[in-house]
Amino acid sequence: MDSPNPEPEVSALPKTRRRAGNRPAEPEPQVYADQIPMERIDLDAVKVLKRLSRHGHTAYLVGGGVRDLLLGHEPKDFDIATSARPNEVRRLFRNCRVIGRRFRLAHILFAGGKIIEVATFRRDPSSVGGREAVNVVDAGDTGDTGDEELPLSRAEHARRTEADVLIRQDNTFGRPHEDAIRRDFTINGLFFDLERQEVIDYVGGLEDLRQRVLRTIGPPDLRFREDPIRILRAIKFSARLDLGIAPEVYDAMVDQREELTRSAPPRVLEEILRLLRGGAAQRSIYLAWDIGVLCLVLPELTAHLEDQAEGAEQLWDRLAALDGLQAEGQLPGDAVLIAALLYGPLREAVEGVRDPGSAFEDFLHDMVERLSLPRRMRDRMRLIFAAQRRLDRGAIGTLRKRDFFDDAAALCAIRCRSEGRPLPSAVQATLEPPAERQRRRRRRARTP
């Protein structure tokens, strides 16, 4: 997918004056100022910021946060990158927990359920000093630590060839301009310096944010190849912000969608429901489709799709459905996403059978080594599939009173709404708000 305003193309990185002795300095960023209101910013990540840096530490925005609300959007989290090592962050706050072996951060808690996360500023773990370098973290490490390097044996340098570069931990510690670069996407490597209101920019993000472009911190091969699961967000990146895609990393994307194979299936699924939820699902889906990626995480999606299957086309309908429930605030729970998803080539398998339950489990058993699906979702999504031939009779009977009814009524309303046919108004009825749903009650017991 080509950019939409086509530009030479130039190195992500930041150029790096050298010092005496040869020692590389620390690059000079692009910073720009009066980009951000304040008033736009949380007002629990503010107070984060400034204790922080009363105490001596660095301190910025960072990442998605940034990256939002350069766009006019607002944003879901806003994440903070420090100097501060987690254990400095959680002698700071009372209310911080640290968390995470690969990549520990504190979380900062506050009312209503919202979380500040806190990262310490990062390098790239596969290179310290000019050799490739494994971290060292105890069991029983709190973070203090973290940044022990020890140089890889000779046999094992050879053993990771240049083919093997997939991150396996990433706990060491760094710079700011080290914490940019290591990072996915050029708008993401972004950071908001609170007290001097600049955005400070080391990887070209911002030019890219004002092109509408997406782009990888260095060459695109190599970070898909580091994670895949990058492939992924870029997919996500382009459809939910309206970006397109940079044809190097387009290119890699292709190239590189058989690396998706290697990845933790949690971390697969959890970017698949991530497309699911962003609002922008159908878009995000027809990327994966085209790209090549959807065959790889859903075969059986993409089975029904390419035999041209009866009710095949349904699946946009229904994906552009969740998408105004998104924009709404009415998104349904994951297993409703999963389902909606795949009603075709589920209705499909279990058409016509005996056992549709032994049908529905056959058809699951390879997407559950796959992408680890949850055996609670499972269930979850079998019995709100099965739920759906009584609801569109209209027959609820004692459905009404089982806990899956309400997902059950939801996948039910999708299918309607995607198919152009009214929702059965008993149906109707249960997805109503509950003020007023109550509203309804009181009135027909006024009614004579």
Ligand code: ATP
The other form holds:
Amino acid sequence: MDSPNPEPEVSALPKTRRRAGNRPAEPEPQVYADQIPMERIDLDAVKVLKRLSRHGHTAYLVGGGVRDLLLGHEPKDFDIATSARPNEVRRLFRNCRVIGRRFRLAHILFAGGKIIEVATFRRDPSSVGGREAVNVVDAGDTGDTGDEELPLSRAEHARRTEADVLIRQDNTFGRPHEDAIRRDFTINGLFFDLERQEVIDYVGGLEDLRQRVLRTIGPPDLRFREDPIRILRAIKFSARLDLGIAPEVYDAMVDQREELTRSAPPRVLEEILRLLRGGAAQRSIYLAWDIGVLCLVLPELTAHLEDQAEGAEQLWDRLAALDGLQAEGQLPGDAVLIAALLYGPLREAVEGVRDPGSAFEDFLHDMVERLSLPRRMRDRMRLIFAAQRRLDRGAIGTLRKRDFFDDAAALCAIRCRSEGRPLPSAVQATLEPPAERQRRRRRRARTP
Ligand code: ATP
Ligand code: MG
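Given the form predicted alone above, produce the structure of the same protein in the form predicted in complex with the named molecule.
Next comes the full complex, this chain leading.
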């Protein structure tokens, strides 16, 4: 007979313990002690965790920060999940601002622009009466009325069929285990309890980290259809953290890749940028190509790759050069990243034409809609692309004074490195920090 309180459909759930009464079963997590040395945790994050728990709230370090600590990497950020509602968090911290309408979060601000993100535990909205469930926010706390459903256009209604599982909002508060299982991959679903120094694992993430394998939480087909951006995230994590992809996850990425065309274009663009930023751009783009995702998000690039063996080689070299720069601590801007990625087909598009400016715009035309490529980024790409010839000749002149110069020089540095030639000395000189430049000038003056 069916249980009156069925478990969510999650294959990776650990054993459950039944509670008396009608309350849904509370899954029992695996708990692991002594996994993360305290001194590796950001002191401001520690302060936030301690204050939340002093005031009676459950609060854990969550997501990418826990994953990276367990892998021995430096976390990019320290995110916290808590039982406290956003407005309760706001009352506890003077330096706090609640942001977002659909996904309300508390940002706690610290010196140097550091932000610790504090989110209330959430659950998958589908588990409380349909995917379009209206949020249950802390209304009444400060007069908030909560999110309301936006009216749907007729076309939008038509698109939302029974089979439509795309998650459009994600703002329903829940309990810790519900928060864990709504996350994307098991390695991202781990919690760290600072007080007890324990990793709390509802999803089998620690074992997957040990085996270095990427698995979705729950059935991969469903999880990718709910949010196809997860396909790009899977590529990013596999490439950046050097993780194998579980075979059924890989198959689902291939099967569901067309769903990516339904994702919001700015999110797709942001994930492409993250693939390029993570220090594993070459591996990421190769994997995206191999899985058949690149041809959906950047068909202009795959056409070039498939037509030109030489162009493909040059792309891999450029991306390796980009990874090299990032390994040395340089982080080129977004326009540089996309220009480096598209440099081959862009050059092909403008070569020998009478009006390179229009050819450049024509090349980007479809991408503008597909990826919501902002005007500012396109303009900057055009300027830094056009500057490459002069930089190659070392003819810098007034270019030095233009605000796009540093980006143009960064693209030049990536190209030179990938082609195994030195950076033109005039460009090299501009890249040195002012102090080093002065020291060099002084040295030169002393040398007879
Ligand atoms: P990074 O190091 O690139 O920041 P991250 O894992 O921290 O990686 P974020 O985008 O910062 O990624 O997201 C923080 C956490 O939120 C993730 O670790 C994951 O638990 C959850 N998350 C993010 N995006 C999704 C998504 N699309 N679906 C489900 N969970 C997600
Ligand atoms: Mg993160």
